[in-house]
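Read the single chain below, which is given as structure tokens and is the form predicted alone.
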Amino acid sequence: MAISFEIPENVQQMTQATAFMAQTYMRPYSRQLDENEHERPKEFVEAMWPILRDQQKATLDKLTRPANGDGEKKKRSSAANLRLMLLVEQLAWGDAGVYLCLPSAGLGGFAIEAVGTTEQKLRFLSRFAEGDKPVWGAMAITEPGAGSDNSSMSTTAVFDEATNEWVLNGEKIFITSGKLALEESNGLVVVWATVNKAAGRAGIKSFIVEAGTPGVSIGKVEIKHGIRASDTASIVFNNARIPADNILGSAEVQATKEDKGFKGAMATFDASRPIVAASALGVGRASLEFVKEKLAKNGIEIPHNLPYHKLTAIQRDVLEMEAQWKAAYLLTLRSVAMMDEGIHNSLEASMAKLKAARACSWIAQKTVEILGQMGYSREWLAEKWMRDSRIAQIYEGTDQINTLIIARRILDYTRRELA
């Protein structure tokens, strides 16, 4: 049976429209926004909000469709994750930092989609599907003393039976769009906290904290190496009270396969890691296209029909850059296609994220190397892409963590057997 890698026509049209946005509202402002960290890309936000709002509305409409005659909602083939992958790749090509300023549910939305009930999805995600004012969501996991090892998380959530509320205390750091999510009315942050420290990972749950909640404050806003247009903030919780039904999944502590607490929340990454891979692909493609353009202007073409020994060192480098990018692209394509078909993709999500992050960081660095002094100069964007590319190897699981996940999945080892 032949396998087609053709992108559906409606998705191609979306990609073309996104390319226009990237060329018009992102790339021309890349240097300005990089030099003026945290300056909000207002034109980009205003242009993207109606598009993303309508997409979220269409997603929520599917949740309310009537059941068919068998009492089950009709399952339809979807390309939603494919569309998202290609949209993110194109936007990151425009500017990775500006892309992260997208007014949307963000990683918080992934968590709600992965663990939330239908009622929670409709209640919390509807704010991203209505109104003229942009809204942001975020997810808060990392702490000063808990990075990749989530079991050492110290932020606590204690249930107050008298008021039927959860009381959160602690601090979260390195939260993408954390400031945007809490500054703007109607925003939200999904916060991971422990309800029982002795239970380890089984005691970790996720909670929806809405903007304006008393006891929640924005701490340090980071000054970063790359993706400087986006805000990365810390959030402090000081006896922050949230309603009892703002918990995602069951409040019961149980280390079973059916538990939708920590294990359910971890499913967030199966959806988000391919999207991080897509953003890395966008930066990698920007670098690759730029270096080929500059080489062509200097009379250096990249032939694809000559034996390896007849190529110059630079030609060989560029061909290897193309091959690495394509391999990462195909892995990412596979991981999102599995999501669209409802197939578990934990292994493939980590493979795509790891490969894309490493390959595109190397591509961006190689671009600077090939271009020499001008590649290192701030006159061109090549050095910025090299800085922007590094984040893909850090957030949504470092390279080391994703390597561990891949090894455990392939070898069928537990965390205790392979740490």
Contents of the next structure:
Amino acid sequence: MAISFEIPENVQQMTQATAFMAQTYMRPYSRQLDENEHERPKEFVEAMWPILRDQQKATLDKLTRPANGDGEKKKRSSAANLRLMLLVEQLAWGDAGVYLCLPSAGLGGFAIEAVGTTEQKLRFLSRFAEGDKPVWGAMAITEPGAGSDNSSMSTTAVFDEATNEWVLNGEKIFITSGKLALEESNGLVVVWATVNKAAGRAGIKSFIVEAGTPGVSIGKVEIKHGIRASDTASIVFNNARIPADNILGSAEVQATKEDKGFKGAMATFDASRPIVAASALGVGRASLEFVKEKLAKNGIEIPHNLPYHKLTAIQRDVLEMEAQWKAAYLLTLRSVAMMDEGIHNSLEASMAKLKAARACSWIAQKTVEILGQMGYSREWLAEKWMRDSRIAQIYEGTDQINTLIIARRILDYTRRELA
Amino acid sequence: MVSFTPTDEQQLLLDTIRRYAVNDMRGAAHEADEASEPAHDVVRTGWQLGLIPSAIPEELGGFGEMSALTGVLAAEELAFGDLATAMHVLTPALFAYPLVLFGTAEQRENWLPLFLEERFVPATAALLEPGIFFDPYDLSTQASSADGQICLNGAKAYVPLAENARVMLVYARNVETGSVDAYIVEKGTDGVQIEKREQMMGLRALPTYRVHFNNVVVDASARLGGAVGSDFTVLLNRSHVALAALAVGVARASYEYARDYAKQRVQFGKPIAQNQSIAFMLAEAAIEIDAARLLVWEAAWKLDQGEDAAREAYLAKQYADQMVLKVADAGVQVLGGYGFIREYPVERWLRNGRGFPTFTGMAMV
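Complement to the form predicted alone: the form predicted in complex with the partner chain:
And the full complex, kicking off with our chain again.
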């Protein structure tokens, strides 16, 4: 190994192709979809579905292929997380809300990939690999009374031996693409619920709930500050019955190893946090490019060969925005490269997510400030990017929770030692 | 392929420097700082790590492996030990590396073998100038040429090891073209006046001097790169990344010390690190150190690829300048009252860290 920042040729090509999609199917609809909150990004979904479907098919085909070409298989997938990061960064540059409407298994897919058996992967992910109609997946963890403290969730899963089914009861909120997954397509939701409240974290398991399951309904569809094109819904479970083998991982409650029941969720976060970071980076870059373009049109260039005393306040701001963006980008790049190398990345994933979310919110806010009344106007997209960027500091763990995770790791403290 | 893992050789070098930093540099840093005197035996040991000889071309007896990336890895580790000694050991590079990059065959043959010796040979460069508004592209020191000779006039500041330097590179603005060039000036040349040592807030163990050039005449062949000259921007970029890497090292020293202290210091019946107010400061520091390091690595990697890295180097330097101040400041705060006592190293790291925005051109990879 050697330190390198070389993006492989094929990944660069993919990135360019994605940039084209973002320009063609996202940007032109950005304002309209923001103003008409629950309208769906039809053009984008139609353009992306065949691509994502075929990718999912290729991934599933690898699962069923005989195990001989092992080395080759490993080699080909070795930049998978890097690809995803750069793909998402490009799409979020197009539109962060529309990006979240990607017709794919989404976060639910991350969970199934992380903890599902081969049989489960084939059974549940095949719907994302076939057909003409787009399909969505979602992930349901948050509850009205359980946000960052998701181990205190109260949605229950009780096993009914008579019918060999799990029975779910409770309410999940803030589910990205929840309605798309359950009402507008033949999708699925990965639902986290407790099988034994007294066991705390160890009692928490994840279950796959498919569209059309009786007792499952969409409650509220949220109206939001930003990412308005994204569908955010609550899901109510009222004696919803699902097959016994829809549980991801083991049904055992291991009282000794406290965190085992949570392993799945945590593994999901290691993969998903860099992706949230990537989406923040996309919005941040959109803002940064836009403000530089507007400044250039007004004769203001951003130099990199002047000492501090020769820079104007705006030049200093934009240089700082650039440096912050780059720092966030590199932390994210590191977190995905480590995953691709098979190196444990929990700490780095949280660092990347925290830094990227914060930096890019700041960049978007600064852009509005620098552009003055035009920054604040809905005529341009700067104000929208500022609203869109803000969510990255909140979902997949707030800035504060991520700081806490980082602090525990660097100090080698348990949850009890650093609460 | 994107990767953040150093090569085996780089890792070996890092391990060696780490041992030197912890076993030699750390033990001598406080006393050297208090006495404002270099720890000469530690400098000697540091020189024997052979960092500069490894960058000198093979045909001249070196190892021919000049790499900005290896350079920044080494610089961070050295500064983790002690900034003054790190910059002392690396000062000859201020003279040697520009010659490796841009020197004429004659300049390289004349001077580079000097740095292959086992003994530390002081050589340096003079870029900074007195006054508050320094701009490396707009130097007051002037070079004018006549009759195959060059005449230098002006004043330089913060020139490390100037008093003992066998030879130095002097950066000056060509009065006719306005371009910035470097000139080789040997010890004892007429008109070179080395003043008393500068007294600074930090970096006290590194002797630096103000130097005056009064009608200093050198042969035209003393211009770095001869008739072709050199690319000042490239040299400045390499200096930016070197300084930024040193800043990361200082910040890491302060952060690790504060982190370990916070886990041991008990107040209200528990280690202070168990409070979010302390733990979050440390988490913040950890992120910012990593962020700055990655900016440095990327800029250095680009330099090694032969790409234009001017913007990356500039941003990395700017970022690291701010980062080290913030982190070293947090280090002092975590130690509370002890942070203010000179017996503890964190206040020295704050003093040293504060200097980075000022140290333009004082290190090179």
